[in-house]
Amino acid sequence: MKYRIGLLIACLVLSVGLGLTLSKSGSGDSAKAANGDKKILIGLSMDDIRNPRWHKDRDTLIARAAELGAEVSVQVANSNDTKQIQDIQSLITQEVDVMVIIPHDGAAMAKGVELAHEAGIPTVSYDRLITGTDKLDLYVTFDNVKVGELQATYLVNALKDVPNPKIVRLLGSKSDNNAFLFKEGQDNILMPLVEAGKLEIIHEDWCDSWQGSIAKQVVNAAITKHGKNFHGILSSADVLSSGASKALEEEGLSGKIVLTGQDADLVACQRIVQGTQDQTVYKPIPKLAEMAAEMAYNLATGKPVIVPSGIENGAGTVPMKMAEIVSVTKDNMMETIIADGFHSKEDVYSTSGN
């Protein structure tokens, strides 16, 4: 038997201030009771693992899991919205105790958190907001409008000097409301100078799936429009500065350009140590997927799960919880990469970053 989430708005203690607190109707003893000797399994369905990024959040949230005595079910879809659904029907066929969705469409998703309610399962939202849907118990990312403001602040101080400053824009996919999230962050910082003529923007596109292939395509147009005459790319991810970079490279532009990014993928570190790559957000994946991992199995074992603030996602608020952001350049990759064993020294430092 599976439990309903039940959402308290509680005043914490020990400085936590005011927040949300999620329960199951009933006890973890008796939750667990409910589930028998049986492991609690979580289930995963993923977007994409094309991004190496996504195989440290999989690999991190499944350690932290078993750490915890749970086992996880992984599912895949390729960038595919018809076989996510599918998937997250066989993870219900499973009979899994709590479901972790990273959609690839956030709008498309709904329909899946519908399909999990239906079958007692709790859901939580990871990264990626899913949309449209009251059913979403909880959502666990990183602070997005933060990190587009971080990419737009890097590069307005790297072009404080610059006379008239343009820039080349690469937004994400539009089927992930963080790529919205993004833009909003740079535009709370862009606009204003836009506005005030001190900064153009001369153009931007959408990059469908965060394809690197699209950004290049991008630039590329921007380069034969505009002509070399720019003097930064705000790249919203790291897959898509690959792109850019590919592009800048094939006009002789490499390091010329100030290059910005998100993930810290390690070939994005590789370019910054090596100068054709500016700046990007390090989200330290590895604790976000280990509070999933723990809030999900709280979830299913009937434990509390407490969380400082909601976010509105067309049908209702949803509990959501961050965890911290930082941007990277070359000057404290040592401290924060590095430090963290995010990426080790040697592979950072290699004559990679292509």
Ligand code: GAL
The other form holds:
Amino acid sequence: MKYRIGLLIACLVLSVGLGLTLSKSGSGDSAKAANGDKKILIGLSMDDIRNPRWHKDRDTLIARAAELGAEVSVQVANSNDTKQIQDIQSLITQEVDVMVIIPHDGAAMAKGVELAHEAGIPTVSYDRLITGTDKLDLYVTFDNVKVGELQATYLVNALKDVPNPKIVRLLGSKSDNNAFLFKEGQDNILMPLVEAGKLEIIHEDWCDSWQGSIAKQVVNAAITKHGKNFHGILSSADVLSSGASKALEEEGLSGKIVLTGQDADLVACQRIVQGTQDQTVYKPIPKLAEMAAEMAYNLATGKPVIVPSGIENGAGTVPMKMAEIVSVTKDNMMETIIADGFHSKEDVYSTSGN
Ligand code: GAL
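Same protein, different condition: the form predicted on its own was shown, now please give the form predicted together with the ligand.
Up next: the whole complex, starting with the chain shown before.
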């Protein structure tokens, strides 16, 4: 109860544009941490780790937590909502002090947040927003609308010399709120052109659970229906660009169609320097994961958590903090991805992408 009141006051502070301070309910765990008689245990419930970016998220969060003297218990749901709820129940049984959740389905995981809340465990929605619950304590992410804007801006500029360009769009997983935010950002740039008859989206589709194999099918379907007469693929993430890239290769179109992406996956960076993908959005994942570890630790130990803004999740305003993002092409690969040590120069420039 004390916690809910804290959150309500916090939202009030938020609404007048000031920082926001959250703290965990009760003082038992905080006292425990302060006395040093038990390590803080952070629960990390992950959707899926097939996309390589999530390995960086997990490993950095664990490493930063260790620096803070905390441990992390990780569960991976393999894109299965029933399993993800069971994972959260298991973390509750393990008596984690705080729970970080990367939902497969942002709406379905409201139940997980509520179960944790009933057990007095604060929750952090990581990268993807959990919707439809007012029990969520914190959301850490990137500016996902801006991601979509950067992707579409790149594509439009790259096709500026093509009269009335035609594009195919690969949207993300409908179960992931981010997929809609990326689309919103893309639409901000594309729709004025579409309405003016200056650009045509000849085919688009959603890719369930962000599967590259589905992205490949969407591109195959576009080619079956419309032939090879299109100029760009607006791909919402590199994991989809990988599927698109395979479809283009099979059709002899590698390097001939402008292809975007997101996540700066190693294979995508390799494709960019080789010319079979043109752009990605680099999200410095270690910064997000470190921020999440620090905020989760502070929530668990009753220390203040200050965030600058909030986001509406269908049940209320969730306190939110965002990390910076950058559009990357072969021209700024060195000063972004390589300079940050996100990938090594050898890895990006030496092997063949796919
Ligand atoms: C999104 C995330 C992207 C991408 C995608 C597929 O939620 O924002 O960065 O990783 O999932 O895993």
